[in-house]
Structures are given as structure tokens and as C-alpha cells.
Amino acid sequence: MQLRPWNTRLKGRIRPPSDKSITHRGVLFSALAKGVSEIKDPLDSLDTAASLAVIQNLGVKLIERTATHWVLKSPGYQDLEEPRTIIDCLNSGTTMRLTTGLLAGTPFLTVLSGDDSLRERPMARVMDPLRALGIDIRGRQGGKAPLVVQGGPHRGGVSRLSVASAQVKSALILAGLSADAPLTIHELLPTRDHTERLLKAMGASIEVQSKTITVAPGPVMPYTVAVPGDPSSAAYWAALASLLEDSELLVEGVSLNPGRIGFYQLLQDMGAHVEFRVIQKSPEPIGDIRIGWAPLHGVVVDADIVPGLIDELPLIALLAAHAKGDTVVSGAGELRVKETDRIRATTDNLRSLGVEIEEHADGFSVKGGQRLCGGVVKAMGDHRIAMMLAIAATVASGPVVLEGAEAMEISYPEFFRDYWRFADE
């Protein structure tokens, strides 16, 4: 796909696609509660389709499906069915990791697999703490999928996480619901808390104190989940508004969860005009974000704030190239084990567009004040790399050929609809 530079500013508003993380959880958690659960404004994408496949293989019925409304009916956790076949999690790490915890108390065997990329991603990080609770979970050598989970009775107790991962934390919380005693989880760093918020709304007994979460075993009730817009998807347009002079963008109806707006707070630190307006506080804070162009300057990003903007770090590299001064990102080794090695993918692609960027083991450094040139770039099967490169093309000095743009189907199937709409306005 050939993309040409834009000779325009960005003015307007957007309600981005619905939040992927919350849609995943709404779908998967519906299996826990006997009865009918509803998901309003779900994200319909390849990743969330993987979570739907999981629960349907476990005996949950999708009794209504429209563009804005999914209705799911579960027989209840105790009456879930043993899958008759291997469950394909496609490319969704969230689906696979959360499902391991969901299956912890089930009296049957389940096999989870996925595409080539997912089968190479690290699963020992979730397998090891679940095994410590007495859960029988196995994988290939090196902690890789396919995974085999034989659910059954298991312990509560204390679990100390060695990685800052909302997915691992969520798997343990789900396992705690079916344990024989309360489970206390100590996080390495605070991560997004969508799981805690939604399960609390469903009636689970969960206490949160800073980086410590305690969950008591017990049932939950069906719930109606209203999914807000995804701040990570909106970040591409926020970045564009920060790159094109005299731009202003209103992002409407997005999650303002503190664990999800780190990118926008860093954008403020870089000099952009960013304003938040909270419309709903519970169970998820939801509201609007207004972004206005201003000259950007370089920043230092370290491990303490990385969990809150991990998905947007490739965008930070792009913004840094246009900022005054240098930018250094460290403590982001987690980027190495996403859909692709995002540190390598970011540095190689931006370098091919003329950016002076240096790769580090756990991040990168970018020399500011640069102008991108045209060239050929590759998404490498990663939706976030693909979208970042499409945004980069708007400010390049010549055409950019983007290979693998179809990766956007994973989280933002209508990305180019919005892209061309903004380009034409």
C-alpha cells in the first residue's frame, strides 16, 4: 500500500473503536456467571473473535449479535463444558493468558493454541504462578503454546509477580475466584485494572491497595458491560494532531482509566495541549480528550511509567523524531515479546525513513528535530506497528510503501476509513 504525505491540518472529532481490553474481559467473564450477560458497543475484531471462540467452546451461547450489542448466555462456571477440540486463540495473547486463569477450577482438560506469532510468545510468565497454586498447566519447552490446562481444585495464598503484566495479574485473579482460600497478588508495578473493576461490578470480593490485590473465592453475577472507546486506538489520531501544525482533535467517549492514559499524559509532558473531561466515573472512568498542536520537546521515559503506555511507545518514537531535543526510552523490554519485537520493528522501520534512532536492549533513543523521508516499511504482522507507520507516512517528505497493512484487522478494522476521512477534511 502506497501512502502519500498530507498537506493539511487535522481538525475534527472521533469516537474511536471500542476498547479491546474491556471487550475481551466482558466476553471471557460472561462464562463465570450463570445467566445472560450483555456487552454494549463491543469491539468486533480478530482479537475479540478469539475470546468469543473460547467461551463458545466452553458451552456459552451467543444468543444475539448485532453491530452494537452482544448477548451471551452461560450455564454457569460449574457447568461449563469440556471443549471437543483445540481452541484457537489466533494472535491474541490476552485471550490465551486470561483463559488459563479462567480454566483453573474447571474439572476438565483444555488445549489452547494460536497462530505462529502467538505460539512463540512467552507463556511461562503466567504458567509458573498458576502452577504455584497447584494448577496443572503445561506447554512446549521454554514455556510456549500450545498450552494444556487440566483444571481442578487449587490453592489460594500469596503470589508475587515477576513481570508487570495486567494479563498475568488477571489470570491469577480469575484463578483466585475458584481457589480454596483467598489469594493475594503482589504486582511488580501497577498495571491497568479493568479486571478488578469489572469483576467488582459483577459482585466479586476484591480488595485493592496500591500494588496488592486480594481476591476471595466465590461466584459472580451476570452484568451488562458498556464498552467505551479505546484510548490506545485513539492515540494514533492524537499523535497525528500533535504532528500536523495548527491541528485540534476531540476524542469522544473513551476510557479514562488511569492505567490507560499514560500516552496522553506524556504527550502533555512533551508540550502538546491535552485536556481531559470525565463524564462517567464508575465502574470505568469514561470521557473526552482534547488534543491541540504545539511544538514538542524530547522526554525521558523510564520503567515506572512504561506499563501505562506500553502499547503507544512506537508512537512516542515517531513523535520524538519531530520534537526538539532527544528522547530516551528504557525499561520497556516487554516490547520485545509482543506480536513482534516492537523495539526492533520500530527502530528498523523509522531508520528506513531517515530517522536517527538507536536500539537498546530495553528501549531506544531518538535524536529530535528530524524530517522523515519516503521509503518502504513493514508492519511485520503487528497492528500497532502498522498504524504507527501509516501515521508516519503523513509527515514524510515522499511516498511511503507500507507492507502488511492488513495487520490492523487485529484491533482497528476500520483504521483507513478514518484515515482517509481526516485526510479529506
Second form
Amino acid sequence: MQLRPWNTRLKGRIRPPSDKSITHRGVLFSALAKGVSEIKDPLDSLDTAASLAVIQNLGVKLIERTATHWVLKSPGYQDLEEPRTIIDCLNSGTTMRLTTGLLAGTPFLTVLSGDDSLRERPMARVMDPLRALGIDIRGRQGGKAPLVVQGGPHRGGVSRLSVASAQVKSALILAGLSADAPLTIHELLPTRDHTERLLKAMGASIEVQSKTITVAPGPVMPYTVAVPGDPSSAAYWAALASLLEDSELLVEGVSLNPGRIGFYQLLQDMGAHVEFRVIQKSPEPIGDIRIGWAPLHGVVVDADIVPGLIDELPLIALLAAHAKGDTVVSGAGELRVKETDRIRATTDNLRSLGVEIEEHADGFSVKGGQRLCGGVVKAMGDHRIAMMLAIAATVASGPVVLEGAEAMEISYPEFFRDYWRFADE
Ligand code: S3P
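The form predicted together with shikimate-3-phosphate, contrasted with the form predicted alone above:
Below is the entire complex, every chain and molecule, led by the chain shown above.
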């Protein structure tokens, strides 16, 4: 697909697609509670289809499905069924990792697999702490999927996580619900807490003290969850508004979860005008974000703030090329084990567009004050790389050929509808 530079500014508003992380949890957690759970405004995308496949294979029925409403009926955790086939988690790390914890107490065998990318992603990070609780879970050499989980009785106790990952933390919390005693989990750094919030709303006993979470075993109740907009999907438009002079954008109805807004806070640090308006505080903080263009300057990003903007770091690289002064990102080695190696994908692609950018083991550094040129870029099967490159094309000096744009189906199937709408306004 060929994309041409824009010579407009961006003025307008957007309600981004519904949040991917919250939709995954809404779907998967329905299996825990006997009865009918509802998801309002779910994200309907390839990634969340993987979570739907998981629960349907476990005997949960999708009894109503409209564009704005999914209604799920579970027989209850004790009466889930043994899947008769291998479950395909497609491209979704969230589906696979959360499901391992969900299955911890099920007295049957489940096999989880996925696409070529997912089968290369690290799963030892969930397998090792789950095994330490006595759960029988195996994978291929080196801790890769397919994974085989034989759930059953297991211990609580203490679990110290070795990576800062909401997916791993969530798997452990879910395993704690079916353990024989409370489980205390120590996180390395605070990460998004959608799991804690939703399970609490379902009646689970979960106590959180900064990076320590204690979950008591016990049943939970069905729920209705209203999914807010996805701040990670909205970030593409916020970046665009920060690149095109005199732009102003209102992002409406997004999750303002403290573990998700690091990108917007960094944008503010880089000089953009950013205002948050909280409309609802619980169970999830939800509100609007206003972004106004202003000249950007380079920044330093280190490990402490990485979990709060992990999915937005490719966009930071693009913004940094435009900013005044240099930017250095470190402590972001996790990017190498996402849907693709996002450090390599970001640096190679931006270099193809003429950007001076250097790759490091755990990050990158970007020279500021650059003008991108046209060229050929590749999504590498990664939705977030594809969207970042489509935004990069708007400020290039010539046409950009984007290969593999279809990867956007993972989290933002309507990306180009919104892209052309903003281009025309
Ligand atoms: C997610 C957590 C993050 C993030 C991913 C979604 C979640 O992954 O990159 O897109 O929903 O919990 P890690 O937990 O592996 O950092």
C-alpha cells in the first residue's frame, strides 16, 4: 500500500476502538463465574477472537453477539469442559499467558498453540512461576508453545516475578484464585492493573500494596464490564497531532488506567500540550485526553517508566526523530519479545525513511531534528509497527510503501477508516 505525505493539520475528536487488554480479560474471566456475564463495547479484532475461542473450547457459550454487546454464559469454573482440540491463540500473547493461569485449577488437559510469531515468544516466564505452585505445565524446548497444561490442586504462598509484565502477573493472580491458600505476588515494577480491578469487581479478595498483590482463593460472581477506548490505539492519533503543526485532538472515553498513560505523560514531557479529564474513577479510570501541538524536544526514557508505555515505544522513536535534540530509550529489552522484535523493526524501518537511529540491546537512540524521506517499509507481521509506519508516512517528504498493513487487524481493524477521515477533514 502506498501512502502519501499529508499537508493538513489534524483537528477533531475520536473515540478510539475499545480497549484490547480489558476486552481480553472480560472474555477470559467469564469462564470463572457460573452464570451470565456481559461485555459492553468489546473490541472485535483478531486478538480478542483468540480469547473467545479459548472460553468457547472450555464450554462457555457466547449467547449473544452484536457490535456493542457480547453475552457469555459459563457453567462455572468447576464445570468447565476439557477442550477436545488444540486451542489456537493466534497471535495473542495476552490470550496464551492469561489462559495458563486460568487453567491452573481445571482437572483436565489443555493444549495451547498459536501462529509462527506466538510460538517463538517466551513462555517460561509464566510456566516457571506456575510450576513453582505445583501446576503441571509444559512447553517445547526453551519454554515455547505449544503448551500443555494439566490443571489441578496447587499451592499458594509467595511468587516473585522476574519480568515486569502484566500478562505474567495476571496469570499468577488467576492461579491464586484456585490455589489451596492465599498467594502473594511481588512485581518488579508496577504494570497495568486491569486484572486486579475486574476481579475485585467480581468479588475476588485481592489486596494491593504498590508492587505486592495478595489474592485469596475463592469463587467469583458474573459481571457486566463496559470497555473504554484503548489508549494504545489512540496513541497513533495523539502522535499525529504532535507531528502536524497547529493540530488539536480530543480523545474521548479512553481508559486512564495509571499503567497505560505513560505515553501521554511523556508527550507532555516532550513539550506537547496534554490535558487529562477524568470522568469515571472506578472500576477503571476513564476520561478524555486533549492533545495540542507544540514543538517537541528529545527525552530520556529508562526502565522505570517503560511498563507504562511499552506498546507506544515505536511511536516515541518516530516523535523523537522530529523533536529538537536527541532521545535515548533504555531498559526496554521487552520490546524484543513482542509480536516481532520491535527494537529491530523500529530502527530498520525508520532508517529506511532516512532517520538516524541507533539500535541498543535494550532500546535505541534517535537523533532529533530530522525530516523523514519516502521509502519502502515493512510491518513484519506486527500491528503496532504497521500503525506507527502509517503515521510516519504522513510527515515523510515522499511516498511511503507500507508492506503488511493487514497486521492492523490484530488490534485496530478500522485504522484506515479513521486515517482517511482525519486526512480529509
Ligand atoms: C498486556 C500487557 C503488555 C502489553 C500487551 C498487553 C496485557 O505485555 O505489551 O500489549 O493486556 O496485559 P507484557 O505483560 O508482556 O508486558
